[in-house]
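Take a look at this one chain, the form predicted alone, written out in structure tokens.
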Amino acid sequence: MSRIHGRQGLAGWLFMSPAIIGLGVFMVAPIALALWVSFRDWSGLTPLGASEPAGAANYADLLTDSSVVRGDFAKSLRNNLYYVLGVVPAQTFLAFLLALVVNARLLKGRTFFRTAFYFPSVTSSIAVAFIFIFLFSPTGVVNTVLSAVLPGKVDLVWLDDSDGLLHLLLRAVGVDAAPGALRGEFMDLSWWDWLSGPSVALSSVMILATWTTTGTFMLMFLAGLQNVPEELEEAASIDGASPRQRFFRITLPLLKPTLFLVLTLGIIGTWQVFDQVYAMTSGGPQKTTLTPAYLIYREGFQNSAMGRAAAIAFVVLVIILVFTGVQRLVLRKER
């Protein structure tokens, strides 16, 4: 291939130094200052200059030296693994369903639903959360629907409940204690706690954000389907396959990067999820809906420790790089 030299590159240059001062202002510049607050001992409320060099000392307050602080990390990791672990597959089921229901040709009015859907996704974050608040509260319209489905009353206070799922459920089978093999400790946490399972007040939570993200999702795979060739789902059937064998050979297989984005975009929001545990919860009730982006902002504007919160911030971004890193692997094994 022939180089680009001379004029025509000078003149390549000039039109892409606009995206690339961008870039380098508002991203790279902000990252590698973010990275260097997180070895410095910075409050925030004084200059910059003026904070004292801290070694790794924020990073030895998370993951190694015993403390509140690793305690209250290792419960927003616990937490937000079990919001990841929630949201994930349900918002891109749900959106995948919602995208095949929307693409049927034989659907009436498709581009009302699709707007009906995707209609949470632009609405306000904050709004949604304090409307699902009045849904979840001991005399919202979620009890009101359980009391007339269920047998008695439910006067469940959602989002002041920190027991976790499986703790309840070992509970109803007569398990109410730590086994002898779960009381050791990891983080200051211990395996009882790790395996609680999402408090009933994150689960509430974390059916807001199924509900809010399903739709942005949904047009992506939309998208994907739209672009599945007509020719290939024909020239399937006239070789005699059934819509289960087209389904499954065919249009999954091609959707197979819109899954990985769906994924990837999921992965990054689900461990940065703040607003709606902002505005729900404060990270109570107990720390069962702490997260470690709460706890950024906890750290750093509450207790004024801009060089922890720092460091909390690039121990999830490892975090959410070897999530994605693994499903790419999954991914591309299944090709």
Second form
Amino acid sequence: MSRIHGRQGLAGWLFMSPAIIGLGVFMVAPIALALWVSFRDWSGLTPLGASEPAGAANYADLLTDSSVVRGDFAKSLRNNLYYVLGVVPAQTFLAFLLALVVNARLLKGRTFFRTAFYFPSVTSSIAVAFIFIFLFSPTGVVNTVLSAVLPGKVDLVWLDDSDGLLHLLLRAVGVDAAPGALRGEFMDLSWWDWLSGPSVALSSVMILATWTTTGTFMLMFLAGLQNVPEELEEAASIDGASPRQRFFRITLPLLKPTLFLVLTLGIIGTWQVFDQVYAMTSGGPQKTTLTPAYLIYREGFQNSAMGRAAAIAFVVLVIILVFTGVQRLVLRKER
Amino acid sequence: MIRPSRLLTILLSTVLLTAACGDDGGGGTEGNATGAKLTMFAFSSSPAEDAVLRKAVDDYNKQGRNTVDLKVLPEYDTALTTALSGGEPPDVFYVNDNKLPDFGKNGVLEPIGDKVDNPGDFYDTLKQSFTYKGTYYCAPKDFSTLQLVYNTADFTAAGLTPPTTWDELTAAAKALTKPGHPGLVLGPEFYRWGVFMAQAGAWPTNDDVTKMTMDTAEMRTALQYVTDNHKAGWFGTPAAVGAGWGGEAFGKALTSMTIEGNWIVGAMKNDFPNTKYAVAELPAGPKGKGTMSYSVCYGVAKAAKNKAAALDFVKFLTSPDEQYTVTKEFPVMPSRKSLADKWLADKPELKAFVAGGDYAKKSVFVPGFSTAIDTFNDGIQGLAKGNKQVGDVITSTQKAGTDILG
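Alongside the form predicted alone that was just displayed, please also present the structure of the form predicted together with its partner chain.
Whole complex next, starting from this chain.
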């Protein structure tokens, strides 16, 4: 008996070995090495073996030692936080709405709309970014349309405007500088600057991100909607449920697993935003579109501080884990 | 956007490559001066430049001493970093002057600056750009300086001649300003505004780059001058007129003057062939003329297997004849002083750029200093936009630089 089991075990390992080797070489080993690099003083310009151990210095640079590096990291966290808070709800809500529309049985040309809404997601993000640069230019379509709709001429320089939306709002009600309570600093960035809100430039990037990802999530919601059994809805109708009740009592609860998936993927994706920033703003103006992912690139390849770049990657990993954890807890509680 | 961060992938593959082939500590060998196979990494901004470089390599290969395999790479920094960290660097490669301090500090380069023929012929400012802690690492390939580029038709219409002082520059910019069309457009960054600092006798650091010198009356004068002109609307940023850089704003006639380097000549020729323009030396400030230089050198890797052969190849590339051939068709200038007149013979209109070679400041600092420059740029953007004060920018840059210089 045991010999047969033993052989079966061996066969099992053999069948799994391609996957295990693949995961090991392309996932586990690089991640372990990157973790090791984050504790080294390595420029990336000489072989890794020639680097010096740095202890936790790379992490200290980012989190505890007061310096311009920590200030930049704080700015990138602030920017990305506003980015996540703006993009994730917007893309989730829009995707759900579009899925409902496309799923409606009465809609004519459903295939056309489905393709149209999904199109931005399959287009190269760099190409889309360049098109948005034109749209948001001072003489671009956005300003032209706004000028036509709003009184007066709109000549906003979208991608070069570093004013935070919350600061602008406060300025509109007469608060132009930090009140005394916000004079203090956290991680080399004043509380007043932490509360700036996303800059106009970052908001443009957020609009672009929402536009490109909504299609993908729409597809996921659509799949979820089509999995809702028709019998359930029919049964509810026969029991006298109104369309509103059917939506809130049947459709929405059944879509919870999809919602969980969309939110999780959304949070992970938005904490890693890089290509749009790289193509559109390079972290400017006044560092208001700097994100941790862009900072990794800047520190690793332009500043020759590969160890610090790896440390940023792991701090971001922790942040993503925390965010997903919190979101799991919230969704579970409601269940 | 739902894709695993491509960056992380690049970072991880760099690390993985290192693990795979990073056995060599980077010793390298002298090897023979002939009979070697060499690899060269380069970048190029146009197919024409690409072709000229390929021809130079072919010419060398025909001489039969060594064989060079040229690789022209997009995303150059990333590719070079990967090769260096893998311990298998190319024998010869382009080095941007702003990367030199990092390379010097990490012992990436073999010091060959003085080993090329007639090393005294190169401009001194360029030699300084490629010197780190007293070691002159590599001979400059060519260089560019920043000067004043102006629209000749606009100048004639306004009855102006090229300004020679700050006051004249302000007056000219004012006269050329129309709604949505500032008289002068320049990028809001240290690598443009720095010319005014040089003209005012100010600079972010002392000459040895050991101490920050932001908090001086001269620096205040320089920053205040440019800021005031922005405030008045006579100077503008490229973004504010909807352009990506000064040259684009200038070519699209969104301004009448810009401050750019030799590269603008190629852009004007390709993209805006109908705009008539001329180049003048930048006006002198309180402390005289001033500009900045940018350069690229031919580096030889310390870990190269055939350093003698690599040096032979660099000697060929930096020889007067070859350097003239490579720069002849291009706006970038030969880095040898002795070639200036010959190069100018068929393009006298670019004389101002060459003149800058005599008084330009190098735009190179120390490893890790780009963080301080980023902070300075952050401040300069604020000054151009009008939401920051000169004093605050000086304080924050002084602090950022002191963090790095100690």
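Quick caveat, the model's predicted, so the values are computed rather than measured. Just so we're on the same page, rigid core means the largest C-alpha set that superposes within 1.5 Å between forms. Numbering follows the first chain given and starts at 1.
S.K.: Superpose on the rigid core, then tell me if the C-alpha of G325 is displaced by 2 angstroms or more between these two forms.
M.R.: Stays below the 2 Å threshold, so no.
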